[in-house]
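Just the one chain here, laid out as structure tokens, in the form predicted alone.
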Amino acid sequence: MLGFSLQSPTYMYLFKKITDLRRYLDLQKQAGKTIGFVPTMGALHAGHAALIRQSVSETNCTVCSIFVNPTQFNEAADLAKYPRTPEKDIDLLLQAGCTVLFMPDVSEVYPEGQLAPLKLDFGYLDQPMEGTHRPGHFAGVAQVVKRLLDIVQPDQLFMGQKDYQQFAIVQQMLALTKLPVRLTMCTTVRETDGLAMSSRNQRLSSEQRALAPLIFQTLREAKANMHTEWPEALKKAARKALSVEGMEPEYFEIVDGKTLLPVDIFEDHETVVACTAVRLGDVRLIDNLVMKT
């Protein structure tokens, strides 16, 4: 058990083994408590804290996992460079009111030879945008989220809007596997200049950090002009705006909020989302903005 300070009554349980975690959570469920779950890869920031606080407000016991999942990284260098800040993460979780921190080793999550690969058909959801630029990424995401859900067995799962396509994939995975978990999308938390909070922001140079707010500015510009421009024209203008020195857009798409299919006419869709991924040097940032709901 971790304590925040001698003066503070705040505490949090830390588990590294599944058997120990399950023993504790089974007791909570027997006591009639609801379990909220926030899966993360660490390097936590205010966006993660917001997820924890929402879980704390809606459930009786909040579990956060910190697990840098190797199966969802396409580039070995990206996995190696992923920031790891366990002491800072623990402080943030304590302050946000987290009940349980689960920090397993890779061998605990993926015991050798004991887990069959998760094979699900996501239709079109895993093909565009991130699916095009990071092949196999969502198979890794679905695999680890399913595995963690089987371990934690929560009543409610909290995920951020920033990873909009990932949210859609997990939503479909829950439907396909019929897991009894309620998925809640939490609003993207931003810096004062609009940049979506991300663990990868730590890797930006000062020059790149000064440039990064252009991503959200471009998303807002597209939404502001949606009543006077066609989606194709907005996408073209956005890609041009993001193609400045030091920044390279991988995609800027305007899609249906449920199917992720391209939008040609705004009026034909109930929900429309603009999604983008941009590279600043070797740092890759994603963001999105709901244009119509």
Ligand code: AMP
Given for the second form:
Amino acid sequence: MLGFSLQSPTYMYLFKKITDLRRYLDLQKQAGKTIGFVPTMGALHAGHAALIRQSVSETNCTVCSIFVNPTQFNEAADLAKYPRTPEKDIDLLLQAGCTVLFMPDVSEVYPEGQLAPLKLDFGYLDQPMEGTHRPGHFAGVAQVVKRLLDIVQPDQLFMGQKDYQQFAIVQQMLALTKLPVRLTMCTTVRETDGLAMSSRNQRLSSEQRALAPLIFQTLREAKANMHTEWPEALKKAARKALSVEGMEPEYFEIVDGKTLLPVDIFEDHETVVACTAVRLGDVRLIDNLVMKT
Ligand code: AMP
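Would you generate the structure of this protein in the form predicted in complex with adenosine monophosphate, following the form predicted alone above?
Full complex below, order starting with the chain above.
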């Protein structure tokens, strides 16, 4: 158990082993408590804190996991460079009112090197955007979220809109596996200049950080012009706007909010989302904006 500190208004349990976590959570369940779960890869920021707070307000016991999942990284360098800030993370979680931090080693999550992916058919959901640019990424995401759900057995799962396609994949995974978990989407938390908070932001140089708000500006511009321009023209304009020195767009797509199929005519779709990924040097950032609900 982690004790009080000057900044920390409360306490939190830290488990590294599944058996210890389960022993604690079984007692909570027996006492009639509902369990909320927020899976993360650490290097926590205010976006993660918002997820924790939402879980704290809607459930009796909030579990956050910090696990940098090797199976969802398609570039070894990206995995190696992923920021790790455990002490800061613990402080943030205490401040946000988290009850349990689960921080397993890779061998605990994937015993004896069992890294076999889940064989699930996501239809078109894992094909476009991140699916095209990060082959194997969603197989890894589905695998680790399923594994963590089997371990934590929460009533409610909280995930960010920031990773819109990931949310759609997890939603589909829950439907296919019939896991009795309620999935809640939490709105994207942004810096004051609009940049979506991300653990990767801390790897930006000051020049890159100054450029990065262009991502959200471009998404907003597309939304502002949706009543006068076709999606195709908006995408073209957005890709051009993001192609500035030091920044390279990987994709800018306007898709159906449920199927993720490309949108040709706004009126044909109930929900529409603009999604983008850009590279600033070796840092890759993603963001999205709901254009129509
Ligand atoms: P990560 O640690 O990046 O895997 O993210 C863990 C969870 O936090 C995911 O559900 C993300 O969608 C969510 N998240 C990340 N950044 C933000 C943000 N800026 N606002 C809201 N949620 C976020």
